[in-house]
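Just one chain follows, in the form predicted alone, and it is written as structure tokens.
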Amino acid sequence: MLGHVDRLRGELVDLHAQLVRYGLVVWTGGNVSARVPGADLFLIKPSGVLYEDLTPASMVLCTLDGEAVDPSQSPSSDTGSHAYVYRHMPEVAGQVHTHSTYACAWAARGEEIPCVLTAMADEFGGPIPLGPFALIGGEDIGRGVVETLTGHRSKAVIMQNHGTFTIGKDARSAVKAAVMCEDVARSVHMARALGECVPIPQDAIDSLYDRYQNVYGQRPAPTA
């Protein structure tokens, strides 16, 4: 365990980075989280650090109650919705959570996004739900996740008022998702201050998702 500990610890650090880079969090709001492989484990971004100073000793372990194994760290705010996550949704491995600008203008309107790009429904199957309204600091925000995306194609939802929060097989894939979202979230938003968005027919959304999903980029190559 402690290998696995030692390795999501570096590339939590690494993510938290893509994060900066993609300009999707500012001053110390927001977080990445990661499973323990084969413990009911999980790390996360400690509370108030500034990006630039996160070091991989920095990352606060945590048990799936959302309490600190080390009492003397703070975890993240959003640790007990973290938590909720990962007991209630086994296939999920990594968690983002953002206020990047565009996804939050749509958080603040309390509306999903549409599909009406190619890339959506490559990425999320379908529209960008919109998850209930929360208040930050226990597990309601979690619960919230849950219940918008259990069923659901999406690994991201908007929460009313509040921003984005997205799941994956790994970190690595939450902060995929967090980046389309936003990305899409911003085209979206600028395509309905021209006029009326075009809806994607379903089918052929189902289309580009089972493409996107199981033909699109390399496969690993045979074994002999």
Given for the second form:
Protein chains: 4
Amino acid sequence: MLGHVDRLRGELVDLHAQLVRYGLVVWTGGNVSARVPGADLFLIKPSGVLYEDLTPASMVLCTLDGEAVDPSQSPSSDTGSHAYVYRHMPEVAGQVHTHSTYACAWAARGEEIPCVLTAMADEFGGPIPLGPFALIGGEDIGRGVVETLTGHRSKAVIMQNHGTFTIGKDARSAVKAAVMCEDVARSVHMARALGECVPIPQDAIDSLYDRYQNVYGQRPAPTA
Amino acid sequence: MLGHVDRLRGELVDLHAQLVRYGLVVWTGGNVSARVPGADLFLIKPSGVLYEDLTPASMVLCTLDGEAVDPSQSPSSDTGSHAYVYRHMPEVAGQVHTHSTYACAWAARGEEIPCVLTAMADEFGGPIPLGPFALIGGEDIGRGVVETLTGHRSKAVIMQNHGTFTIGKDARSAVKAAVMCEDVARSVHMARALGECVPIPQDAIDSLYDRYQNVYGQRPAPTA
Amino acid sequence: MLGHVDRLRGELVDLHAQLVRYGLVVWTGGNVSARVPGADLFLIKPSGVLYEDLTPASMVLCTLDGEAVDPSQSPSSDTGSHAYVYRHMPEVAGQVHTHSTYACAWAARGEEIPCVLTAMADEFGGPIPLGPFALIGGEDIGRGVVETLTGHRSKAVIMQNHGTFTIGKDARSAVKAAVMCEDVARSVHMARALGECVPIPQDAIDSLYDRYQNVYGQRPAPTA
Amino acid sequence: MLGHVDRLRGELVDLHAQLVRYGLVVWTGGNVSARVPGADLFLIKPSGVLYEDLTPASMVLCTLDGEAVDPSQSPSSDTGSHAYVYRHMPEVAGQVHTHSTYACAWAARGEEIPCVLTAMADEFGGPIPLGPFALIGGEDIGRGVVETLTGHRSKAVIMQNHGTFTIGKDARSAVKAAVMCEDVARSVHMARALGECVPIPQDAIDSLYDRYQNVYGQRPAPTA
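Since the structure above is the form predicted alone, I would like to see how the form predicted in complex with another copy of the chain looks, so please show that one next.
Complete assembly follows, chain above in first position.
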């Protein structure tokens, strides 16, 4: 397990850098977490630390109750919510939270993002849903994420008046969802700014989603 | 021919980096392809690989039927469509596909981009046309590209609900068209956001296009 | 005191670089200042100098009357206003001024930014208020900043037809406020561009502000 | 004179890089020129060359008739217009042309940019005016620039359906005007997107312009 933890610490630093690179975060806002395989633990960004100051050692190891294993470290304000999601969605092993600009615009109006681009059908399999308003610091946001995404194809949810939360089979997959969520949030925003969008028929959405989830990408190397 | 292929592999890596530099792509989306001179082959981006991980060797050599020569490599999901275009437009030797933001906005509304800037008249010779909706993974997109761009001055097409495809006499020319397509898609979007645009008279468009295609740039070095 | 001044000169260079990194300034516009602890002095950007040419020695040491200690240096045009704020708000030890794009958009319309995002409630505790129109070069802007921010939770003010001024307990805190002010100015702009925003109830704003000001971040290292 | 030319060649490479840095140009579009002091000559960007390939030697030396001194070099398509401006405005020693996004948006609608920000009053002394539509390749654009900017405070003009031209007492000053023109074009665009702007009284505009032109910046070093 220690080997897993050490590897994940380095991966989390790299993945936080992707949030910066894609302009999804400013200053200390936003966070990525990763479940430790085979243990009731996860790693998450420390609270209030600048992205350029993140190191593998600064990532905070937490129990699934949302408590830091080393009580001298303060984990992200969203730790309780990440813990809630890990407890209630066993298939989730990575989560991301950002205040990315266009997702926040949909969030401030309290609107889901309609599926009018093939890239949305591919990655999210339909609209990106709206989750409830919830206060920061406890588990309420996590509860809203679980309620909204359970049984939904989308790995991203727009939390009302707040920002986006994404889940994935690992942290990299959740970061990808965060990057693509902002990308389509921006494109559909611009589309809607000048008029109405053409809907994509449901069977085409289903077909695009199926292909992207099952055919897209390189085949895994065969095991010997 | 091997020399051509090796040179093109390196060029394709550089050209994919231009898509990143100009912000036309995120994560693994988008692709560039290049026809191999003197052979029924082309090179294209591998499927689902991050831009920073692209290497000359990772570019997938394909037949004009859209099959990878080395079946252990998975080429881009759009390979069948690139192949269709190469088969039906012999003058085309490079293609680019992106989900760039403002082109996608026009695509989601199903609108062509009107020619209201001299830069559009220069590069595209008129409006950038809208192509049909088509599913990803087969040749349907390629068929839509060929139907839309055959006999049209524009080297770019906005595919409905999807993104942009561009063609060129080589891959560099197709990348230039992709960069300029997004640039004018954005400028005309902003223009239209605050009111109506002033049309450019057709004879001025014709004159601008003729000069840019025939006079612009450095003269080729004389052959000895 | 000399040690304080030398340290602050280097910090100010780094903090000016944050304005560039976050795209809040162009060419020579904008400035950061820092009060010298234990002295009636502050340091501020020189007037009309490019960000890439700033050095620790180029930062101009000024009295609280807004006069350069070394009269061969010309401090920022906003020096008189920074001085006015330092004289009238003793708790302020850092200030920032920018013409960042979205803050300027609210400024040109003469509108405060409504608090419709949790990130605004966290950092600003409510709306970002509008300050009066004032001419540049004297103390009028500083007077407007003090009148608007005295007794207000917000550390940022949008000055009509002009840009943003932010204050903080140190220069870093004022820079953070400038970065977050533009971030929320942009997100709320985009939200409003497509419709009405959902208000956040006042008790939720109060609760979010209280937690962020008192719990967020790492605990200070214990003094021995 | 040769020393002047050599120094200007290097400066022009640096100034073209500023256009890239500020996002004012894509691919090979846009150009900067500089008059050679004490000679009827100027230097300008070569036609159709990428910004990253520009070198001091590639800058094309031209006569005030717009002809390349070395006929093997092809200067920018706008050379005739730059030459026209240099012949008719002897106080101008630098010019810039770009298709920057927001300036193009005002250009496509055929609207001047109203002076609703203090930064505009500072740099441009009022609105940024609209110039006529003109074809590329001859002197017509230059004629439109001279007609529009003669007797006008603004160093920038928005040419209808085209882009922006700026003039200055040297090339650096013209680049500054191009950077600030796009900056205010964007801010005022965003302001107008959500409503009406508050006008700035004419006497305040006059006062701001006077101070910025005469007091702003560092005093020149005294000559011995």
